[in-house]
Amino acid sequence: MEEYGAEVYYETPAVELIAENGVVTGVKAEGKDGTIYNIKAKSVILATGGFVGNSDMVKEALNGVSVNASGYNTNVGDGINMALELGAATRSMEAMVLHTFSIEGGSEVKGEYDFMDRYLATNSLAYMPIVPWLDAQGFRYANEEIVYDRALSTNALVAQGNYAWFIYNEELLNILENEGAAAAGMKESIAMGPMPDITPLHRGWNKLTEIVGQMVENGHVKKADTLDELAKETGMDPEILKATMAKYNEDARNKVDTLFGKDGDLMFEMSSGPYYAFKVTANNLCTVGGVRINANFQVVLNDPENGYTPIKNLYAAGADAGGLYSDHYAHTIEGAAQGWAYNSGRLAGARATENALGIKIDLFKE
């Protein structure tokens, strides 16, 4: 950047595309201090991270379901809407990098607690395979093994809505707290980032059943005697929610799931209460879906019956540049939207110069 004289604008964000018989010119920002700057390019690139943090655009991509942004949550759209505002097109809006959940009410759980002890009961009860996850009437939605991968986990949560319920009850915690969970049948431990066990198997979960009851008294868990009155606390249908703990049960004391053909073993009977409900939402890494580009990274306008017209001069980059994904968490490797984000930045970078110098360059050269 000192080589060629480049300059960078701190706390300056973009506000406005301005575009010339839909020809864009440069860009209007707006310093720290309120200096608006009209700023003159021959190629403008947007790279402003997708909108993770617009709840309400991810809202509306997602068709009405919310999830937790827990991403860079300053990424609001800025550079999507300022092409939308000029006529670009969309691609793949609805695509997420979902990943992870919460448990509601866990981050307001109040005491000196080591920090393991409070995420394994903030945090690691929803991720057991051994617990029936149900949507919100009390219908079981998916094999819970899927737990191992975030993806899979996640997007089968979003397709119930904005949060399902996971249940356990009081025998169950118990044992966590006392034995740790290879005592209640699970086999292998859930890893979490750079933790490589958020699930105990052979040792108790510390304080568990303490940190658990102030989430119930402060109205977060909602516990119940009977799935009646379970029913009633989590506005689940009763009769749906005792029909399916009731084929859980049964399936978990033949070790066999007819429903989902999950590991028979991985299921725990919980034939009797105090029962506990545990609203879990989901999480949302970034969004990965955005204006609609051509293979030279040239934002598009809204005219498919024209096979999209290029908008000139005007480029888009990660998670602004939509049309790698086609939907949610497709990424089979970890890094892939980091990977994405480099190249498909290198690549407008050099389409972009091109078009603003009049030159040819070869990516394939050092």
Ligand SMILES: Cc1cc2nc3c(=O)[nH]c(=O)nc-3n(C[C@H](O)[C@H](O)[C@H](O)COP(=O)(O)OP(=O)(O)OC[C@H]3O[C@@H](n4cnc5c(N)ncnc54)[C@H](O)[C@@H]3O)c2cc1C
The other form holds:
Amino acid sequence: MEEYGAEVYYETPAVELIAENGVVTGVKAEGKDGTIYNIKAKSVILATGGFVGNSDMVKEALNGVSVNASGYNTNVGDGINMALELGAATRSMEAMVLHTFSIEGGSEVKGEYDFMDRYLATNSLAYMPIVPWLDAQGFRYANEEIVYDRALSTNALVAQGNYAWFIYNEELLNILENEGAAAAGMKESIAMGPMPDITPLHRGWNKLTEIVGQMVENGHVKKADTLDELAKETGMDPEILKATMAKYNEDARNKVDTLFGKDGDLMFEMSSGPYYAFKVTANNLCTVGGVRINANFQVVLNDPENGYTPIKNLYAAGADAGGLYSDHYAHTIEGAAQGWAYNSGRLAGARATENALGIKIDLFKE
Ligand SMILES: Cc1cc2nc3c(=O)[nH]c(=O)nc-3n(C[C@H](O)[C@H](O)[C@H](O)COP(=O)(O)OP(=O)(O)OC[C@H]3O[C@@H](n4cnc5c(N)ncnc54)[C@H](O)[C@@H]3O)c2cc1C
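After the form predicted on its own, can we look at the form predicted together with this ligand?
Next comes the full complex, this chain leading.
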């Protein structure tokens, strides 16, 4: 950038767009030492990375559902909010990279444990297709085999509320600890980022019950001898919970998931306690809805009656620009969010440069 004569102001966030009669003429920014910069510009591109770190905005966009901010949490919606001040329209604000689960209390486990031993108890137990996922009332809400697709499974969790209960019994935890997941019916292990296998199939999950025991003692994981007691501990409806588990166990015996069509081999029968309920919440890596743009990457006014007129000299790219996704991030296309960040930046940059310099740029040639 420096080679091209650009100046970068680090630790100097933009705080406001400067506009005259609705036409953007620059940005106001504030340095770390409090210095206010009024920067004049013929074109301004919003690229502040969305609003994952602004829990109020995220909750509003998700119609009241809460998720864990697990991305660049200093991205708090500045670019979008600055454009809203000028009357900009938004698009698909509810679209988020909802991706991976957290088990409540996992981060509070104390003691000297090997990284992987700790991980198995505090994370891996949320990524098992063989246990039932229940909503706050006790109904199963999805085919748990979708756990192999991070976006699908996390969107399913968020679609039914703030959290879910993932159910185990002591017999299953013991099988995992002594033999590994294959002995409980799991066929394919789960990878997580650089970790190729977080659900070992053919080796015991060392110290699993000891670490889970700690989470029970801390009050995060609920343990009960009977389903009635488990309902009391978790707040689920006892009749719904008992009916759900009876159906799940019957389907497990028959190896047919009559509710969601899951592979019948992936249903571990849990007909006796003690039972364990793990509270699972959703992680949000990034928001991907934002201000509405037109085909020239110009931010537009919220005036659908006029076909969305552009705000002069204002552009948006990356996570600040909404519209690529409808209501959620489709992880079936790996790298889609990052690819959009790069390419929309290039396109917005070209259009903003044309606007600022009064030239035409042919991106097929440049
Ligand atoms: C853990 C994780 C894993 C991911 N994995 C993938 C993946 O596998 N594939 C994929 O496609 N995408 C992935 N993403 C999403 C991807 O990283 C984002 O979509 C992409 O970085 C968005 O680019 P951006 O330029 O819009 O925003 P960012 O890269 O977030 O850049 C925004 C910048 O603006 C700065 N900023 C914020 N406010 C202001 C302000 N007021 N003034 C000036 N600067 C400001 C921020 O500090 C930041 O440097 C992942 C995200 C996370 C968190």
